[in-house]
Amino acid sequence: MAGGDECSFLWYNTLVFSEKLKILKENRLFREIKDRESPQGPRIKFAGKEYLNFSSNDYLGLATHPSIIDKVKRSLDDYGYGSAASRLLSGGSILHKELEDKIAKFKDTDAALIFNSGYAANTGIIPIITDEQTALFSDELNHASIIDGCRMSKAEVLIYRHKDLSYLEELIRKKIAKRKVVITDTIFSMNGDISPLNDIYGICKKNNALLYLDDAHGTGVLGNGKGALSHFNIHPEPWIIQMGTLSKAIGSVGAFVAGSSDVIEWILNNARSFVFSTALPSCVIAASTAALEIIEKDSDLIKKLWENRKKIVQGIKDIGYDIMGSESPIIPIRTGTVENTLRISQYLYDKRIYAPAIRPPTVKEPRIRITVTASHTNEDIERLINVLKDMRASK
């Protein structure tokens, strides 16, 4: 090609990338990153005012607590920081093996292994746990991390109905398969509606199909902390794989998987996020292992956050929004159109609260996604409550 031919080749493709953005903030779909100047918490910092937060993942508030920072420090001073090799060179330290045997003691199985992230583990573990004789049954709303394993792997996949048990069973029953393997979130990250796993293990346990969980939400927050299983009470099973998130509830980063010790080392052998990655630094690890420590010694935060929910979602069922099935801390707002969702989000934020819009694609119909932690006092509470009623009021 010759260089004027290559150079309006590549402004060519430049203008593709403006065109689309265009088009993004002609429907209101453009995204923008906003950066906090203060810790995570339920207060938070913008260019140098006060915002009361809902948005946070931090369900207990643990990503500043004191005891856990303190630990944090401790373990620079004993492992420096950056980990400079993946785990199956020398980017692990002891504190690795420790926090994965902790996490296998508090799931209940034998074993845990620890990713970076959720989305690296589900990526990294569903190409690897199917193959090209496995049907793979996935509820249509689960995480963008599952839909994109599921992608990745070999397998066929199936999409069912949310939470549709019925059309479940009938599609693993019809189908023929070597391997079924069920997928799902426990807590739904942007309904907050919990899967109904009394029903899907039942399911799972007649058809001989394999369940996988995303506990992302769930853990630390469900089951007194333990997640979805205890929660139901379903015991771990060697056919149940539990993945789960360190960067929620335990306030710090990174992900974990739980299952049968074959299970485990077919995924540390296999999976290529894992394999693949430099380890998460020892700091890190250390945080994660002095969260699961609070949260098994103290039951108080949990039943806070719990507290905090029942306030809010009266608050806001009287004013009569529609929270669409929410059962958890994450409290989604009907609100109809983009537009609105824009309008209303901003409201909140002029009036010092922080709800950002969600929007297509992340959902098909758009709201304002509320959290509520077991850091908000009953006076952030009650201001929420009460900047809602005003807007609703004013319209």
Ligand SMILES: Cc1ncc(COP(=O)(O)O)c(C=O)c1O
The other form holds:
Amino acid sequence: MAGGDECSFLWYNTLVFSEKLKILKENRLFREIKDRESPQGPRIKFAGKEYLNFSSNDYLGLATHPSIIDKVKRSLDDYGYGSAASRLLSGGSILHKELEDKIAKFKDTDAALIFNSGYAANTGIIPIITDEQTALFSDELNHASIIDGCRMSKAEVLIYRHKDLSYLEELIRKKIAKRKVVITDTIFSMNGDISPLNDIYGICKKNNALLYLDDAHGTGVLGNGKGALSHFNIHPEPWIIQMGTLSKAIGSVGAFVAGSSDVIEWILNNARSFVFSTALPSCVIAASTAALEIIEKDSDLIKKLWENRKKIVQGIKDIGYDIMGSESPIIPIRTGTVENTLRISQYLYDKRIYAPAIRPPTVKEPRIRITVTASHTNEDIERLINVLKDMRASK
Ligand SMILES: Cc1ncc(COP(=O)(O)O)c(C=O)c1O
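Which structure goes with the form predicted together with this ligand, now that we have seen the form predicted alone?
Everything in the complex follows now, all chains and molecules, and the chain you saw is the first one.
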């Protein structure tokens, strides 16, 4: 291509993006990053000002726990900070293996494998546990990383209405396929409701389907921290694959998959996001292991989380807001329009409370997503409720 043509080509593309951005801004769907000037926690700092933080998935407040920080510092001395290669190429450390053994024990499975993130786990695993002869049944409100994993799979993907069990049962019964897989979040990340796993387990068993669970928000929160299966008293069968993240209640970064030895070895050998990606640094792994140790020893943190949740939910309901079926520390407030959602989020922000507006395409229906943690104090919760009350009155 001649120099001039190349220039006009680039100019054309730039114009396309600026036009697209203009449309996003006109529709009030443009997003920007707020750069935090403090550690994660119930109080955070933006542009020199402190805000009460109701946006974090650090449900147990472990992202800044002093004894975890000590262990991370020690691991830095022992292993340095970079990991230099994928684990199959020598990038991992003995700490990775120790964490996997711990997770397998915690989840009561044969084995576990660490991924660099929940997104990497879902997009890496789903395509390689399915094939052209698989029918994959996915809840319509599953996380974006599951949706993308399904898109990358060669399976036929059938989306079932959110938690609609009779619909799922009918779909799965009628579908003729050599292999069937049901995929669901355990706690749905934007609605905060819990998947009816007892029934889904029964449907899978009856129809000989594999069950893949994304326990990102259930791990550390449900079942004394062990996650959704434990919450429902379901034994982790070999035909159940449990994925979860280390980035939420565990307060670190990364994800895991837990299941039978064969499944884990298959994933280790085939998941492209595992095989072709540099391992997480040992200090990050040390943080996850230390967090799991705390969760195992100290049930008070989880108790406090659920007590705080109860207080917030009561307060929000008393004001008259609709919490969209929340059953967990994720508490959305139905806000109707994008305009109203942005108005409420800004009102809270002006009162030094950070609770972000969630808009399409993240969700179909806009909302304020409040998350509560074990680190919030009674005063923090009261302040949120009072501000929400004042806002309702001033409407
Ligand atoms: C249900 C669910 N699955 C997967 C992920 C992705 O996890 P990560 O942030 O570790 O990539 C998230 C997090 O945002 C999530 O909410």
